[in-house]
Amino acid sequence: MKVLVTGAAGRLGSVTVRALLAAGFEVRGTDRAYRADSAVRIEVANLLDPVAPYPLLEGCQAVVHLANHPSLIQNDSVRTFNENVTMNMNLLEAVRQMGLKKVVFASTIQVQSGRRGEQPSALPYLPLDSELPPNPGNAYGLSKQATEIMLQFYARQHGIHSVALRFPYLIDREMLAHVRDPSHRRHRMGYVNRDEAFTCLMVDDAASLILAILKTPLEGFRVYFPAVDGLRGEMTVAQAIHDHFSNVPLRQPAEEMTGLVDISRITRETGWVPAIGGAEPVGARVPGASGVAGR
Ligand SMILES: NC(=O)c1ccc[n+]([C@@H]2O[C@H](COP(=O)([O-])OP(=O)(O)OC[C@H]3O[C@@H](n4cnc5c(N)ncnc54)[C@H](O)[C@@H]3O)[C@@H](O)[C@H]2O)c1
């Protein structure tokens, strides 16, 4: 299968390109930015141009669409929303017209974690799963929710199968060491909002999920929330619930919960299991190890 990866010069895109090539996929990579050390030649294009996607999709059977403004940090709300939605619509219309049937899209946890700061949690239930209703708290999350609705439309009206991945905070090996360093522990809450429930995901695991989705026939539109208990360190589930989520309904008794996230549906449907963080929190130290723990 030949796959177009957009945002191929980005953090997740560059890792995804390598993972797909290693698995034997033919890959085309595009980005607005050029990257000399990319594993695939970057075809420079601006997806804000509605004409740009057509030559890029030529010969491809699937798209992994990662190119977007990845937060509100770089731009204001209007530009972030307008440009994300515009590039996503430009791409999806070209996908429809050129007859492709599979799209994997990088959405965000911020579609569902709208309550921010020190206010009580607005999560509807715990453990979190892939069925969480949207509740964006800013224009970035809103741009991703709008795109999920667009994907749903293209699935229903045009038979384009798609998965929106509501990625949490994506971390690499360097950040993992930082997260596991006890001296940084008290800063952890600074990484995330309460309603992100201390979750994260290794970039490599995000790429391996994209690979698993491309290999699995999945009909229609679906949302996955692929996250692991990452940043709560040695805080137990019961402690986290007591300190941060005492107002949130639990779907299981707290003492039976092994984590704040349930990814079992994703594993059941795709076979994907994250290499790091699946069984115990990413931030957990290996018993007996000194300094920064490794697994
Ligand atoms: N990094 C995270 O923690 C995280 C979490 C949740 C979701 N996501 C999503 O995952 C995707 C990848 O994130 P990332 O961390 O690799 O971000 P990144 O900024 O490293 O990569 C995004 C890429 O998109 C490209 N791009 C932006 N506008 C473009 C345009 N108009 N035309 C063509 N290319 C354009 C950028 O040049 C960049 O290389 C994004 O859609 C982001 O919203 C990331």
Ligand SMILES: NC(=O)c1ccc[n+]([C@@H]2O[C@H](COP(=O)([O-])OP(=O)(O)OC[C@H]3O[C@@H](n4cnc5c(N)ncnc54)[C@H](O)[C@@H]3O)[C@@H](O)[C@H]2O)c1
Second form
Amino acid sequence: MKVLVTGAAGRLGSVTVRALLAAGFEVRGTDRAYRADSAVRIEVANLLDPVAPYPLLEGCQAVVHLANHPSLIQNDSVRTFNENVTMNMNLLEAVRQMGLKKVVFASTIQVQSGRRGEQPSALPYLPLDSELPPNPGNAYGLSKQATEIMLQFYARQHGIHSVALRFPYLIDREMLAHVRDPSHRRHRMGYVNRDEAFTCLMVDDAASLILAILKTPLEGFRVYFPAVDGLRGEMTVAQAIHDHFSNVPLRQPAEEMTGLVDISRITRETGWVPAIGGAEPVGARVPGASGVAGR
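The structure above corresponds to the form predicted in complex with the ligand; please give the structure of the form predicted on its own next.
Lone chain follows.
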């Protein structure tokens, strides 16, 4: 299978490209910036140009779409929303016209986590899972939700199978020691959006999920929330619920919960399990916070 990776020069994009190549995929990479050390040649293009996707998609059977503004652009809500949605619509319409049938899209936890710092919690239930309803708190999250609606439309009307990945804060191994530092965690508690439930994901694990999705015949449109709990020694699940989510309905008793996130549907449908944090109780996982890295 030949796959186009947009945003291939980015942190998640570069890791994804290497993972796909190692798995035997033929990869084409594009970004608006060149990267000399990329594992594939970066074809520089601007997806705001409606013509740009067509030559990039030639000969491809699937798209991994990571190329969006990763957060609000200098608090410019209008530009962030308009440009993200325009890029995504330009690409999806070219995908339709050229007959491709598989899209993996980098969405964000901010589609579901509401307004930063909102008190009390606005989460509809715990543990968090891939069925969590949308609740964007800014124009960036709104642009990703709009694209999820677009993907659902193209799946229903044109048979383009797609998965939107609501990534939490993405970290790499160089960031691991920093986010595990207790002083960083104490500082972090003051500004994170707690309705992200302190989640994170290793970039390598994000790339391995993209690979698993490409290998799996998934039909229609679906949303995945791939995340691991990030409390690491700070508190137990019961303590986290008592301190931060006391008003949130629980789908099982707190004492029976092994974490604030349930990824069982993703594992069941794709076979994916994160290499770091996926099988440990909440008190032994990597800390994370609201962020935009690779999203």
